[in-house]
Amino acid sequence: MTAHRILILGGTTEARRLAERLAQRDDIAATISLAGRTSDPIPLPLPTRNGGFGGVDGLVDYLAKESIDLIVDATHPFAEQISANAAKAAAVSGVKIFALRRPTWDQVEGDCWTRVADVGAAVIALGETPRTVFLAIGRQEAGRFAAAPQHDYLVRSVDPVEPPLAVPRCRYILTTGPFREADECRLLEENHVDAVVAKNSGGSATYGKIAAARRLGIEVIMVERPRQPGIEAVASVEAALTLIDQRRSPAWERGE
């Protein structure tokens, strides 16, 4: 049997995960894609290519000339443009596709969540009241806030905001996960924090600050993620490898 060509369409940890296991069989030929929004990511033990690939037509031209048989999206919950792209290119040139998408998080009691459809809505959720705020939401969208600059902002994520928010009082932290509820305590009570703004990007890493502002009643301004396109998902690395390896079944060839 050839080795069966996949792309990944990474940069979560769950990508990460995947590669890390496809890259120990020999059945398996699979290459990793990375937006390169990230200025130093983390080496990955498979061929990586680094950039978009030109909207669905680009895509599609892809797949094809590096005969992919499986594509595998598992790109952060709300990278909403490449999913769609994923889908879209999928079903034009016939190459299978699922997704590899962390579970939500749920809110559980104590929990004081305002959940809001997208970071537009979270700015308005602020209120008026000046407040000191937490942004844990990247750097992408950060500058969205700068609409309501009555607030003081926190603002954390991998790689500098550029240019930096547009309001008279933010400080920047520049680190990556995973962090640790006793630490995001920390963090927000010594910086007076009263309401941290963050994504439904469900997982472990960055579960502490939820814990976190549940323990020292803080309000949570939950980004809810975006409608996701109708194709088959999974939740675990594990359901991920059941699945390619089904798909490449003579069995699931048949339809059986």
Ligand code: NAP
The other form holds:
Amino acid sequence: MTAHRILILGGTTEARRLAERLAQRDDIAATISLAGRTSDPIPLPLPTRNGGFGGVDGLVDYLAKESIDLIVDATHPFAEQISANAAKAAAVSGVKIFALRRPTWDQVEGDCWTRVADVGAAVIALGETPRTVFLAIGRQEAGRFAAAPQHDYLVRSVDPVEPPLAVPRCRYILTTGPFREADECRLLEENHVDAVVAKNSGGSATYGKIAAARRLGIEVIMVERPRQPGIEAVASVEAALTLIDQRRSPAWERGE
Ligand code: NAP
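Please give the corresponding structure for the form predicted in complex with the named molecule, as opposed to the form predicted on its own shown earlier.
Zooming out: every chain and molecule, the one shown earlier first.
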């Protein structure tokens, strides 16, 4: 049997874990694709490509050129464009696709969440009264908070926010997770934070700030996930591995 050719759209912990598992298999030839946003990504045990494909058409060409049998969309739940492009390119090319997406965080007792649909709504939800805001939404959309310059900001990201946030009071922390609840508590207390802005990314690596905010009674402005394309999705690497094997079985090919 020839090796099954898989394209993993990555940039997440789940994509890396799936890559680690697939790298051990002789019956699978997988490549992982990164957006190229992070200047110093963690090395991966699979052939890795970086940067955009050039929209849906570019991805369709790539799938044909590389004879891809299956796409696993394991991108960040807020990477809306690449997920939409992948679903369209798969439909045009007749290539199989499924998504690997970690479950969302759910509000639990003691949480003080204000749920908003997007980052623009989060800016408004902070209100007019000056606050000390911990922004933990990644660097790409941090600039939107220039529309609310009355607040003090503490911005954490992996790579620098460029250009810096156009507000009078802003401090930056450059670091990579995971983040523990105890450390997050200390960070929020020491900086007198009274609002956390977060994306509902799910997973354990960045949940510490949510648990810390609960413990300290701090409001979380929670940006909910954008709509995902209507493709099959699994929530764990194990489930993804099972689906990969099912998808290449002769019975599945015959539609049984
Ligand atoms: P995006 O808006 O969905 O993607 C924009 C373009 O980047 C895509 O159209 C595609 O370019 C390229 N691209 C994205 N992911 C790719 C991949 N895995 N391989 C190859 N090309 C890829 O995604 P984003 O700009 O990266 O991020 C959007 C949101 O997700 C932001 O809110 C960000 O904070 C959050 N986020 C993303 C990541 C991530 O790894 N992507 C990680 C953490 C947070 P072409 O159209 O040219 O193919």
